[in-house]
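Below, in structure tokens: the form predicted on its own, a single chain.
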Amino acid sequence: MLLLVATFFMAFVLLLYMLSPLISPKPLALPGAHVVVTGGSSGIGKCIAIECYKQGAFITLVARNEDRLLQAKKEIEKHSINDKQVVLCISVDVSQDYSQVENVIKQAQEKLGPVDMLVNCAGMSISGKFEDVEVSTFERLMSINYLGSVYPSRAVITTMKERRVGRIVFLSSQAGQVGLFGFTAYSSSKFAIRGLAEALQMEVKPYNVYVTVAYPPDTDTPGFAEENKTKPLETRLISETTSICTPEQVAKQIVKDAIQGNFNSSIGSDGYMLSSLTCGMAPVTSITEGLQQVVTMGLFRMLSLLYLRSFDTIIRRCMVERTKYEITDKTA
């Protein structure tokens, strides 16, 4: 009986594997494609632009700082594979005025053609205990991290649907998969990205437009260095439980997943675990991906409880140490 069940299961898995390409989107060809990268003057955004440029794409970089944009342009152009490629730079704050963002996208499309892929990398992180974070910080992060992705996406989506081709990439974070100490403002803005992406994918999939949400871990970027200056002790200790990735490593994986039309893009074993554990009602690109999530959820749930327990231990240890210092100070 067990042998019959095992045989049936193996045949079922094999059938799913054979059928999975039938529901997977056709990969996007980057040679000659127009890729727009917001927040593309540094960090992961710049590395994504370089990776796409290496594969023959035309690039539009969008960021606020003109000097950094021009520096990034020179760096990206070193990786050209033909003399027809172009890197266009446009300075604008993508989180403030939708009409400005819309005009910028129109300018880019007039010069380099319709946008084939939009990568929303503009964002920032500010950490701190909930009661210590100013209300204006919550508003600022939601504006930059969330609306800064809504506005460019809104500006390209109509043309993508009309052409029935396109990719939209949203940069969330592992802090957008699980809420962490010190990230009440940051995590909420990154969780919002996922909700936007899931709803948008449902709308645009019939038009052959695919959405990818990237959940990078701590990455060695200028933004991460700035974030570390104000991190609470607990947040920093939790962060140190995982390794820091290079922006080049993260960029390669995001571009690969976006080309394939994968909804989730994760980095490393921790990223894979988090994506599987928090998959919920998220879209899947293939039947096999869905099957993997079903099979592995039980094991990953156990691992996640161990992770959360370790985080609790770190926080409690910090509380004990602070209490000791407070008692010592009062005694002195």
Second form
Amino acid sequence: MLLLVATFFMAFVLLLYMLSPLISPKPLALPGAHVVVTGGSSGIGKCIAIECYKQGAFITLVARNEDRLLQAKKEIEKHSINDKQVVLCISVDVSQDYSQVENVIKQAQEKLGPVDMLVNCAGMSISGKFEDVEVSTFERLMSINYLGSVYPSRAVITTMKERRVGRIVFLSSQAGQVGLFGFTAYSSSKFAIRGLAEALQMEVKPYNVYVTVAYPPDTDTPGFAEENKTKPLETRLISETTSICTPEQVAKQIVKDAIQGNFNSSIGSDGYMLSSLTCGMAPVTSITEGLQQVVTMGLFRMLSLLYLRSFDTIIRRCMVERTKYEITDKTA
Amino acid sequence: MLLLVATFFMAFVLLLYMLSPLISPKPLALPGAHVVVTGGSSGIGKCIAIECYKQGAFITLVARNEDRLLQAKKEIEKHSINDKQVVLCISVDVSQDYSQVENVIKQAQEKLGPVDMLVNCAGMSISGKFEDVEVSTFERLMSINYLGSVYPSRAVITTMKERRVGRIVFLSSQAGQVGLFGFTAYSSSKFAIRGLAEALQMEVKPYNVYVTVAYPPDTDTPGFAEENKTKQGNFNSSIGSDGYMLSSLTCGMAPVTSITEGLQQVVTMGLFRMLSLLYLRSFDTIIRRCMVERTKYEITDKTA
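Swap state to the form predicted together with its partner chain from the form predicted on its own:
Entire complex below, previous chain first.
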């Protein structure tokens, strides 16, 4: 009896695997597509631009610094695969003023046609304890990381909905899946991006526009170097539980997921676990993805409680050390 | 054999239930405690203030509008349980300028002593499609809902850490657990609050300061009435009172304060995810149907 049930179940799962492609979005064809990358002059953004360019896309790079834009352009153009490809550079601060951003997108569309894929990489990271970071940091990070993703997305969304095709990629972070010590300002901005993406995907899905949220781990970029400048010891120790990635690895995975229209893009096995654990009410683009989540979530939650306990231990130990040090300092 | 394993498992679970209180924080005593409620002049904030007052707390109400503050104060004072209780009102915009907020907290602490509990209720809600809401809405909601919670929290945190006691409450929303149609601006601000709270809790836990994030569903308040003004009407954000299901499903890497809470989450998450996929499917159907209706209407409009 049990064996019969098990066989039926296996057959059902197999059937789902075979049917799975039928509900997935049609992959976006990159050759000839117009891809806009904000924050495309360095770090993950630049690598994503390179990855798309290698597959035949036409790139628009958007960033603030003109020199870095031109340098990035030269670097990207080395990877061209035909004579027609173009890399366009436009300098603007995507978080300042919506009308400026709208203008930039209009310029880009006049030159390279309607935007097929928008990749929101513009962002920065600052870490430090809640009461230690400068007060302006909260607003600043939210402005660059969140508003700097809202404005370009808003500028392209109407055209994408009209054309019934599009991809919008948001760069969140593993810190946007779990709020970590020292990341009160940064985690908030990355959680916000996830909320925005989830709501936006629900709105644009019937128009064949797909949203991807990427959750990279610590990645070896200039942005990461900046973050490390003020990083508290506790944060550093906790971050050692996941390994650092190269931006090329991250970019490859993100582009792959974006083309496919996957809502969730994660890197590595820790990324897989975090994404399954924190999927919550996020949409899935394949039946198997949903099935995997249902099966693994309980187990991953158990693991996560162990991880949280080890983080608490690290933090408590650091606090004790620091208090001892302060006492010795006072009595010295 | 199976029966033996089952018995051991049951005994283990029972043991956890008994040990559970040992890892939980000591409850905060409200009588005589100083509770600050931002956005306390209306809606959920006012009700929280009343609830704390009924249990003996001293209240500081913080909001922008002075008249509404005084009205709320009168209403709260009806519930006093002894002669010593006080309701203090201070008018400020908690999202504008940190130094103003710091000042307000300092004033409140001079009159009623150090803050034991801060409840961040200041917030507003606007709904509408991503490309339809005014562009300024994104910044505005983030400012009031997020920064308006950051600044008061920052003003009280150092004292709470020194005293080794405190509670900070953040008001997120069910829209802060799931991104819903029409809530691109609002959901983002409420997700941000969850990220802030999770990170903050990790930092202040060894200091016996505890953070609570609330995820209310649609609540009958003036704020909700405001939100409904621009609501598309084609999407109902009520997932009912299934706050329990949503919280278990979206707990992710959030901390637990009791072993049983963790156990419940481990056991229910997979099932709830399955249910959530069905819910999402039904939402998509609603949205698609509305889109088809609207397109048909536009075509008839054009040919008319």
